[in-house]
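Quick heads-up: it's one chain on its own, the form predicted alone, in structure tokens.
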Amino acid sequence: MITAEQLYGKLKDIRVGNPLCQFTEQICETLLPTIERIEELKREKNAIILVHNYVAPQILYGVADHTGDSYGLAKKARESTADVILFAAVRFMAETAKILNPGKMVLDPNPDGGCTLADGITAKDVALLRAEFPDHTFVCYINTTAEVKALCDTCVTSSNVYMIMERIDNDKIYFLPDRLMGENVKKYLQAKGVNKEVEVYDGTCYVHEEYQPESVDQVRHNFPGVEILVHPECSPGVVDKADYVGSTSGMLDHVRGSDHESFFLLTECGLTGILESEFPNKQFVGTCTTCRYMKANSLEHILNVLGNPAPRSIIELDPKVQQNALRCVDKMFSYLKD
């Protein structure tokens, strides 16, 4: 079990500017009783805690069994032998864990686990689109509800969307709900000479759509030699100016293997915090944006949900929705076997 000194060692170099992400030894001491009780409950209930990279660092470093992006955590959920899976992220991610583990208890500790992408499209919307585009393969980003996944042909994540869209054996594709990611994929396919007709839904992530190409230019001017890493949910104008485009886990791996000393990450602040902890001697410049939904997770909510989950915190899916959504997610995994 982690000590207050060890926790402070992980958190002391995080300086992303958000009050949630600045720590002292005294703060770490106050966090420890909650962390210790969570660990006790995990052992009692044979539970694991999956934590997305965007969640507050005291959760990432204090109680997480696995951290990562949506794809990596989906794999961990699929491989889990635990009886209880608690997913500290947003609601659709906990639903994905339940899709993959229908016989297990899956808990969502987040009282405000929305997502502008997942909330921006409904199953009814997809049904209408399928009637309008009957010859298209429907591809949904993982940032969608179980009901939406159940009506789509395959799921994708930011780490595999380019590969899967290229491999789909249909030259007509409808991609939803992220318009900006869809536009980036269209440009990628065109650049590779892959001729596909790709229709795109008009949804966006409110965090990533804020970034503008002019911000990238300003950072390059102010910090010569900076390496710029961009999430594919950003606009094509921003992506075109990047040195690296990828998922949160991809960005982490890229920085870990890079010889550069200065970086600008265009994604949610949590990722910069992780890298500040790992590489206190590297420079992370510019500004980042906090996702209010991811940061709604707290150690207290995790403790309460593990100890006495309210009905709303227990993920339950209609069996037919679960079965059809599983087909959609399994199709994603099948594209990645080659």
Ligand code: 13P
Second form
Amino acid sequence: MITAEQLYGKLKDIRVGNPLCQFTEQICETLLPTIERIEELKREKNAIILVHNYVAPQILYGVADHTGDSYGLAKKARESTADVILFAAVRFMAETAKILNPGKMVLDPNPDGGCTLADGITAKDVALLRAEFPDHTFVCYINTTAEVKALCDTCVTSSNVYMIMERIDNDKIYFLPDRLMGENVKKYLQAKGVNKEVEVYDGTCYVHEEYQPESVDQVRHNFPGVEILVHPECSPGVVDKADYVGSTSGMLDHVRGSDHESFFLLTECGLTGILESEFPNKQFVGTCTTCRYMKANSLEHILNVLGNPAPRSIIELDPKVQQNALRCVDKMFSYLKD
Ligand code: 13P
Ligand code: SF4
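Return the structure block for the form predicted in complex with ligand 13P; the form predicted alone was the one displayed.
Once more the chain from above appears, this time first in line as the rest of the complex follows.
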């Protein structure tokens, strides 16, 4: 188990974000009893804790067994032999863990943790679209509910969307729900000379849609030599100006392997915090955009849910939805075999 000193060592260089992401040794000491209690419960219940890269740093560094992007964490959930999987992120990620490993108890400490993408489309919307576009392959971003996944042909994540869309054996694709990601993939396919008719749904991520191409120009001008990393949920105008486009873990890995000294990440600022902790001597041009849903996770909620989960925090799926959603998510894994 981590000590207060070790925790402070991980958190002390984080500057980005709001004051809630900044830590003193004293704060770390006050967090320790809750962290200890969570660790005890993990042992008692044979539980693991999966934490998305955007979640608050005291959770990432204090109690996580695995951290990562939505793809990496889905894989961890799928492979887990623990009895209980607690997923500190947003609802669709916890649901995906249940889809992939239905025999486990999957706990969501943040049951109201929506996502503007996942909340922007219902199964009924998809059913109507399928009737309107009967010849299209329906591709859903992982940021969707289990009910929506159950009606789609394959799922994708930000780490594999370009590759899977290229590999799909149909020249007619309906991509949902992220319009900006869909437009980015369309441009990518066109640039590669891959001829596909791609229809896109009109959803967006409220965090990533805010970034403007002008901000990228301004940062390049103010910080010569800066490397600019962008999440594919950003608009094509922003993505076109990036040095690297990828998932949250893709961006972390890219910085870890880069010789550059300064970086600007256009994504939720938790990611920049992780890098500030790992590379205190490099420069990170801060964005202060937080995802309110991811940041709604807390150590207190995790402790309460592990100790005595309320029914709303235990993921339950209709068996038919689970089966069909699994077919959809498994299809994604099948594209990634070679
Ligand atoms: P990643 O899979 O890249 O972590 O993205 C999840 C997400 O919700 C980004 O906003
Ligand atoms: Fe959803 Fe955007 Fe938050 Fe990611 S950052 S969970 S896409 S609202």
